[in-house]
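Just one chain follows, in the form predicted on its own, and it is written as structure tokens.
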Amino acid sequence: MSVKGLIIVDVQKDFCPGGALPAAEGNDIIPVINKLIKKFDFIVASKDWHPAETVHFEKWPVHCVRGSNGAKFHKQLNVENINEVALKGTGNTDDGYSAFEATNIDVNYWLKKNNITDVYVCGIATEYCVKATAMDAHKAGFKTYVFTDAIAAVEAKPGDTEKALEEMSDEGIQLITRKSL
């Protein structure tokens, strides 16, 4: 039997328009993925988590500092059915894109605690923290789904969505939507 688990990914103020590294479709996704919460019992959701000063900084522009307004879940989306929060690139020198990299709780630990199975993947930004987390999910042995109708991506360079979610297809992630549920 089969035991399904959500992680919704960064759907945070500043990866939404407006924020800090906007998903230009962040604010659209909100809607799919909270109908999609509604369809699950467990459900984590990660955040990025960083300190002010970090090596990450250097690559992007100042975003989702612990604690910051950016840094808080979009208003819009349904947090009360989400069972834990994954807080990621919370150190100095860490990136932080996986969900699974999260340093205050062990989410494979979890979810296989949980008797996760299938492992469905939603939220900003496609083609980093979302496929960082979805391929995590499968080197774990999750059987990992990535819903196309509930991700947005920054595209710091065109063609790096496509790349991404063939990348992803690519190791056996199955790409669909919220209506094949």
Given for the second form:
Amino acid sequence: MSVKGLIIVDVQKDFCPGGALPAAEGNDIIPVINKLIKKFDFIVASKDWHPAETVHFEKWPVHCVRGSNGAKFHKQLNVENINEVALKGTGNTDDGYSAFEATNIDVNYWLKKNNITDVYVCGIATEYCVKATAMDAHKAGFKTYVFTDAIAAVEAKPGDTEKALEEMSDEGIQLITRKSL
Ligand code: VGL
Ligand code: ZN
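Having seen the form predicted on its own, I'd like the form predicted together with pyrazine-2-carboxylic acid (VGL) now, please.
Following is the full complex, with the preceding chain placed first.
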């Protein structure tokens, strides 16, 4: 029997229009994610949760500083049925792109403890934290799916989304849409 778990990656204000490191389509995926939430019994949402000073900010504009307004979940995200919030990128020397790098909870252990076999990933950003999370889920032995209609890219360079999707697909990760769930 398969048991499904959903990982919602970094749906935070700073990654949405008006934020410090916005994905252009950040707002548009929220209604899709809210529909997905209704279909899962096990849900983890990650948060990028950086200290004020970190090597990560040598590569990126300052974003998602822990406790700041920009680090809050998007206000339209339905947080009611989220079981666990996984905080990542919490150190001074790591990027913490993957939800599996969370420091307040062992995501891999939590999923296994709940007998989850199939991990579904959505959120922001397609070519960084979504990809890193899906790759780690796959490596940890979960059957892994990414919802292409519930992810958004920050797109440093044009073509990065396509490249990220291809890398995930080549790895054996299934690319699906909400309706094919
Ligand atoms: C992310 C860049 C920097 C992400 C986080 O959530 O994909 N991207 N920090
Ligand atoms: Zn970050």
